[in-house]
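The data below hold one chain only, encoded as structure tokens and taken in the form predicted alone.
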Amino acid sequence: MVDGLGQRTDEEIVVVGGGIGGLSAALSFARDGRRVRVLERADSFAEVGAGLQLAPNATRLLDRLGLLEAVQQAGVTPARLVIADARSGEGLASADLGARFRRTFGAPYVVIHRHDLLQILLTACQQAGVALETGREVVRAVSQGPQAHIECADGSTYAAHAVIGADGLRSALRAELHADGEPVASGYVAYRGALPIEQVERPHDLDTVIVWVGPGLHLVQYPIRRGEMYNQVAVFRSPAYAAGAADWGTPEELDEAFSAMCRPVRTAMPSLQRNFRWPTYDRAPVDRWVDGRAALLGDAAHPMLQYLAQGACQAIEDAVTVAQQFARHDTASAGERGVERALAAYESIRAPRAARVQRAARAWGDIWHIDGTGAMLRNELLRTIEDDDFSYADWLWGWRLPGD
């Protein structure tokens, strides 16, 4: 069947994963009318984690979609963002988050805990018609003719008009496509804690975002869920992962490495959950995220370190992407050849993007937590950094879909 813009409406696109790009690809693709199967592996839709950072260049397409209402509502719209040292506490460089910043990237800055994220997506999902199925794990996606074949651990099969691998770091359908073993570990871990927002000191506005840099380490602060609840990240090196050790980025080790800094950092670290650790990986970048009718997504195709918060922006991105070029290629008119043509133009709009994103992400990471005389170059160019400057990250959060 072919709708009244010559898109094809009858075959199915599974996507597997039902993270936020999952849901964000499934939406993007009922949205154009188009017949979507969701291949969760665990028995529910859920977002492990807290906080999650919105820039524009995500916050955009979520308008796209229609869900940005929505996640302003569950989330907060900061006023600012700020680096400070968190060593010495002295504030170093902050954005004014306010009307330019909307004005120049077309979007807010949204805060907003993972899961309300995702109910909000599966949700949407639901009432675009998209068929949602958990306790599915995809072992095996191949290309066979006009269709890609799905095999689950269970024994069950799907037949797809395409297949969008969106399973995340280890991804089964990656396996596939790269032989490129497992995650790199960056020696870093991280440990989070939500409070509710009576119970936070206030060493500063709690309408801010806030990153404390120091010397192997980083403290990330924000409100979420309508302010009611304060998240807080530590993430540090380990030095007993650096010594080859088995267990690593210990509880101890956390205490240690932020034993010297500021008061206003020592007090966010009682409230932090001791009961688990969270080792941070990403991969290389690679420039092939295609097989025939499969496409990585997401964490499967861009797996990237957290220092830009960038990780779910990434993966929206991709979703509306993908969806975008099957519309513009897949319809009556390219036959079979529809397919391949979609997923070659969403592979070279979006692989150099994500490989820079994921290239920086590193870079920043070595920025933040630099130690000496490097740490004191870092702070005097923050310094210098105008409130209303966002010439910075215009690269990054002034993204737009091609065409738009």
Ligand SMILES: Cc1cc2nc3c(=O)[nH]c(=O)nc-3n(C[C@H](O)[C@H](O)[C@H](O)COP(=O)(O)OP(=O)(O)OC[C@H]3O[C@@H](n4cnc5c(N)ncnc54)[C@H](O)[C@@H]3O)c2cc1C
Second form
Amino acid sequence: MVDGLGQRTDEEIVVVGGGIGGLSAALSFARDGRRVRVLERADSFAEVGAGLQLAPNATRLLDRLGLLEAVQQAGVTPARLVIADARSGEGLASADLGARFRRTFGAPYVVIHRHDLLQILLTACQQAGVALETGREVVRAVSQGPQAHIECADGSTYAAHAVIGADGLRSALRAELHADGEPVASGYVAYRGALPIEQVERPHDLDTVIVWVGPGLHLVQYPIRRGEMYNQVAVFRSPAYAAGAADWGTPEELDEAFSAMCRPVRTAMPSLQRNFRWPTYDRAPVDRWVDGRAALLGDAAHPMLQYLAQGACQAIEDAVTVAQQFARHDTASAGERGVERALAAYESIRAPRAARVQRAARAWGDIWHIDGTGAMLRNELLRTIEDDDFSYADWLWGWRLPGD
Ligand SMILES: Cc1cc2nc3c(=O)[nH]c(=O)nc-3n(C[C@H](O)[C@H](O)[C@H](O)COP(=O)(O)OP(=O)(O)OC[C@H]3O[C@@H](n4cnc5c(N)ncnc54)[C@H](O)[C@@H]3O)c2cc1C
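Structure of the form predicted together with this ligand (previous: the form predicted alone):
Full assembly next; the chain just shown is listed first.
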């Protein structure tokens, strides 16, 4: 419906951004029978051609949304998670992701092509009746009395009961709440490569997620798409960034950084996609995600370094939580303040949790990338962890929705 002001007013909730976080939120709301519209800036719903690790804190929620079977069919359920020394090649620690793991966390560890996950979410949103618009860049969204108002770069405007800003690292909606400027560059850069399995010279065990850790660098490798593709991500600290150069994290720096590593790690380098690189960013945690009827979600709220493989997992936790709080606070019948109360509850549940993950991701990166005596101590410690001891990760992978 378009009202006399030319605003669309028929949606209860507008979600800004159709990435993994935005589509998960839209689906969670739609599953509860709410009318939802997603506004996506890009011309299509798309993700970069790379893999994604989904830990049980996220797969448990995908199960709740009825998507786990499809996710497991499209992805790979690996048998092991291994940490190895990138210089010596020694395996340092291994987690058995089999039956005991699944019993402990109530869900599996899954690795999947990002595009495949986005397609599963998109199809589910379409089937659930979510209105999906592409080519809509939101420039402003504010809470005004009993409505949220949303303005797009093309002049279109929307009104809704609530607006969820799932617009990623450089969120326009976040800028309405926080004046914390540009994201923080880590000085590290990632090169990715998701290749047909037959093009990979020496894939590691095809049922394993392996993380090679070394001084100022790491390499992650795992199979995706039912084992038909192999995903590799090489990350290193750029000396040119540290020296203040404008062009940093070049392919030449990549080769130099990994040149002294063990053979299996060096072997991966030629199959990385060299024409595109991802400098990595995060932000310090903030405890304010909500202003009245406007709320942040996913990277817009808590951009984090990727070392715990949790950015998308946290976005999925946000998505299911915000819909749960709308249901709890009965926003349909609790009068004007129901939405504000639901969003305030969402913030109080999610902000401390995501802040802990953001901080731990920075610390985990330091541990992975340490050199010298620190690396020796790290390796000693990792060697002592039993492959069925998940106690160190329970706080992360064992998270449950309030009341579950
Ligand atoms: C190298 C690397 C590896 C990673 N590995 C993992 C992993 O294994 N597991 C994991 O859980 N996480 C991982 N992450 C993190 C994960 O990719 C992100 O945290 C996650 O994709 C964030 O999802 P999002 O929906 O919040 O944001 P995004 O994916 O950034 O989506 C935001 C969407 O909003 C749209 N948008 C932006 N601005 C506007 C606007 N103004 N108006 C309308 N639309 C807009 C964008 O086009 C985009 O579609 C990794 C990150 C990196 C860099």
